[in-house]
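Next comes just one chain, in structure tokens: the form predicted alone.
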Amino acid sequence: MPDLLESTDPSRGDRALEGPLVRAPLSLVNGARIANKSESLEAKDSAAAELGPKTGPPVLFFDRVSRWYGPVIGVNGVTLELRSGITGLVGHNGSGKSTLMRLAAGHLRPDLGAVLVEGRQAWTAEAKRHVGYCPELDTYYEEMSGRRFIQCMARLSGFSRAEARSRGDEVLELVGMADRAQRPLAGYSKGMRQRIKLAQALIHDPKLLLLDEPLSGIDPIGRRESIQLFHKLAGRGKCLLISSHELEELEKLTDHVAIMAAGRIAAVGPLTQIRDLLDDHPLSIRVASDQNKVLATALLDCDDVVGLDRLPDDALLVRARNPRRFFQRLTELVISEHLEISHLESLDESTHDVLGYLLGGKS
């Protein structure tokens, strides 16, 4: 029986495994790299953003990437490379998280710019056979048992039956399907559906796994199992590119995540560098109460803001670094002096949806 995760048929484009994961330097906003604590959140567009080993061609690039729906604009921008390892894409509703993914899976073509697999452009059928995709919402032939599913994928893919057979068997086998195999689709759970679709993207043993949503709907124990396989396979050498919208989920996974907002790449690299840099950053922020003097003159008091003006309607511009610890002391303040706040938001739109994140709540 062919190994799913060794090398097979080179006629199929499959290639040896490169080396582990190599953490890289934390980038922020648009791709630029920080070097360290003291460089700015704002960065040149022109930079790219880098997460795995520094050596050989990138397996997916971003290179300046947009892209419209309309007037309305899904990616803005992005220039983005990853190598092997596991980086997670979180990010709001509507920040562009989906839009990036199907470029990436060559499903959409770039207004602008150019998205590479493997030195391909993706929407070719030479870079699709590096990539598996598993997509957030599914659409089976539900008459069909996951068993026949996976292999007429296998079979699509360009093996023969006896390999669709052995090497079917041999996903199922590893997303923990193969004794439910034999089951029609339509009587799936949505923890069995999404393993079924992580079975599909693997069949053909890709470079790239572009994953969306995949813990959605799995059970604990599912969620263990298949966050150990994800470690399996970046042990291997693939690049895993996993899409969430809750930063918690993919902790569990990877310190290395690309934080998206308003079509734009807002943050990348470890999150521990992440939180650092940002306390670090000085974060301007509008507020206004109903007593705006007694506000004003308590946050004079705080070591963290480091300047404060009044603004034409009254409100109160604050500057102060490390946001968790200022907001803390702001929650103090409105409780200690029974203040009503009438306003609240950050106007740095660098960094609004890595600080809501970061905070575990809305920016």
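From a predicted model like this one, the values you see are computed outputs, not experimental measurements. Whichever C-alpha set is largest while still superposing within 1.5 Å between the two forms counts as the rigid core. Positions refer to the first chain, counted from 1. Compared with the form predicted in complex with its partner chain:
- Relative to the superposed rigid core, the position of the CA of Lys190 differs between these two forms by less than 2 Å.
- With a cut-off of 2 Å and the rigid core superposed, Asp290 has a Cα displacement that reaches or exceeds the cut-off between these two forms.
- In the core-superposed comparison between these two forms, Arg329 has its Cα shifted by at least 2 Å.
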The other form holds:
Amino acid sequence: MPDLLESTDPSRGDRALEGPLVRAPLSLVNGARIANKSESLEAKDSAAAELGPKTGPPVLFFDRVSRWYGPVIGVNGVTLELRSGITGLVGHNGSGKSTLMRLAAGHLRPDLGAVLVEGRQAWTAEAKRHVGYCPELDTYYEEMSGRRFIQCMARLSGFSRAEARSRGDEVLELVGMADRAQRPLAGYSKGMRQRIKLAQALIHDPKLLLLDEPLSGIDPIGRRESIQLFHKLAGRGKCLLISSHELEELEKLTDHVAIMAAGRIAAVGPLTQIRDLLDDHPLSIRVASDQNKVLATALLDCDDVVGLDRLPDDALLVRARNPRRFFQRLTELVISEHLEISHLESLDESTHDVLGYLLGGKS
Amino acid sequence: MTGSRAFFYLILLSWQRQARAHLMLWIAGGLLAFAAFLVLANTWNGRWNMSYWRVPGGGGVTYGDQIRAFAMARDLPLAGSAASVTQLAWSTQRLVVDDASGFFVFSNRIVFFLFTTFLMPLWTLSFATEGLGREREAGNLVWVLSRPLSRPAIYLAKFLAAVPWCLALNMGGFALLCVLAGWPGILALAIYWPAVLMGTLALASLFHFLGAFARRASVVAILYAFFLETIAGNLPGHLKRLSISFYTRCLMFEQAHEFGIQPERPSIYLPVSGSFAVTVLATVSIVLLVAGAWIFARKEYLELT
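Right, the form predicted alone is done, so what does the form predicted in complex with its partner chain look like?
Below is the entire complex, every chain and molecule, led by the chain shown above.
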């Protein structure tokens, strides 16, 4: 029986991949880049990055992709290249993660730009041969057993009945569902359903795995096993894009993340670099109080304030590094100087807000 | 090879899953049972003739009464030629009303009115909207769309999976009703089955199209079947030309022309020729299938998230 992780798609038969499989280094070729509103919104493709060895075409390539839902923009000028390895995709609800996933899975088409999987438009059947998609959606053919569902997915991928059976058994073993796969899907727990979802994404041995919240609902042991599996797959040269709300969860998987905010890739690269940049990068804040002069004097004494301007409406425009520390200091000032703040607004909200939220507890 | 293997498997899988359309199946089965009961009751009571029809309609005597009157007149001691005329009138009317009118009555009451404008659209939609519509509503269409199958192939496979069910229900249901009616029904089956086949394919194409593009496709299809097929299809004027059952019936009229079957008032019904009806039904089937596949290839299902 061929090793599932080494066998190829049905169009090429059940041949094993030629040559030894080498774990691709997950290095960030272009380095981590972080962009605030004033920078990134001007340069549409500012957050481009490549993961994995920079040889051959990328497995997944977003080329200045924009996608609207009527008047609302879901993804805004995203350029992203992924090769082998694991990339975490993190961001607020509504930040565009799922839209990005669905564009890559070929369920949505970009309004502008192109999404390519192995050089083919993601929308096409040829591209889907290389994609394993694990959606967040939790509906199955409920009347079927887990095993039958997986075999169906294998047959819909073009495998013969015998191949579907053997591959189905392999992936079920891989996701730890071999002994429970006979039961109807309708009776599965959330964790079991997640594993089945993962199994169907793996059944045709795709090069690109798009996993939307794959660990949600899985028990701790299952999580550990799944994380090991993801690492194993990445080590086999697969490209995994894993979305999650939780950065902590993703950190166990990979150091490389793409952070989405307001439909843009706000930052992409190693998490440590993103954190360092965030702390060093000045944040623009508009603040007004009943005693602006006192406030300005006090703020100029703060180490984290790198610039201060008076706006036409008498409010202050403060440029500060390390937002968390700055806001902590501002709070202290308000209390000690008995200031009444009438206006406080972060002008780099789209980026810093989400990054601050996501990374705040980690530095 | 792998593509065609996946395509044929999708047909098989969809065909199997169609059987799980419990609610619609129960509704279709219930309607079939009701219609079968109606036909059987008429057969048992010998109602497949015009003897109980009143002339003039409403308060007149029945054809049966007329025959009985002629029978009584036949027994009167009439002179030679008068007796012959009475005998001729009795036997002619009996032949027409009692023996030959069964096919006409069955066609009018069951085939044209109940089956073509009501049962056939409803039975067809119960399967044809399910192929894509139900999976879309349930959210599990995502699994098929994620497989390496082209969108037109998915659309076509789902259609091909639904057609056997639609044909089985329509042709099988029609055959059952015909057989239960006795000889008028068996004659109707022999004459009308091509029209039922053509009508079923056209309706299946239409409802499959609706299933792919309309939210709550079953509801939309039921509304369509009720308003356009059942109501508008029976109205005078040109509006009924939008209904598939109109062309099905026109084809039936032509096929049964030699048996004297025609619309009650042709000048109001404005039938089209059989060849035109066949052309329309075939064109609707093909155009909707091709257009559906083309649009489905570009359609995004935002609800599948």
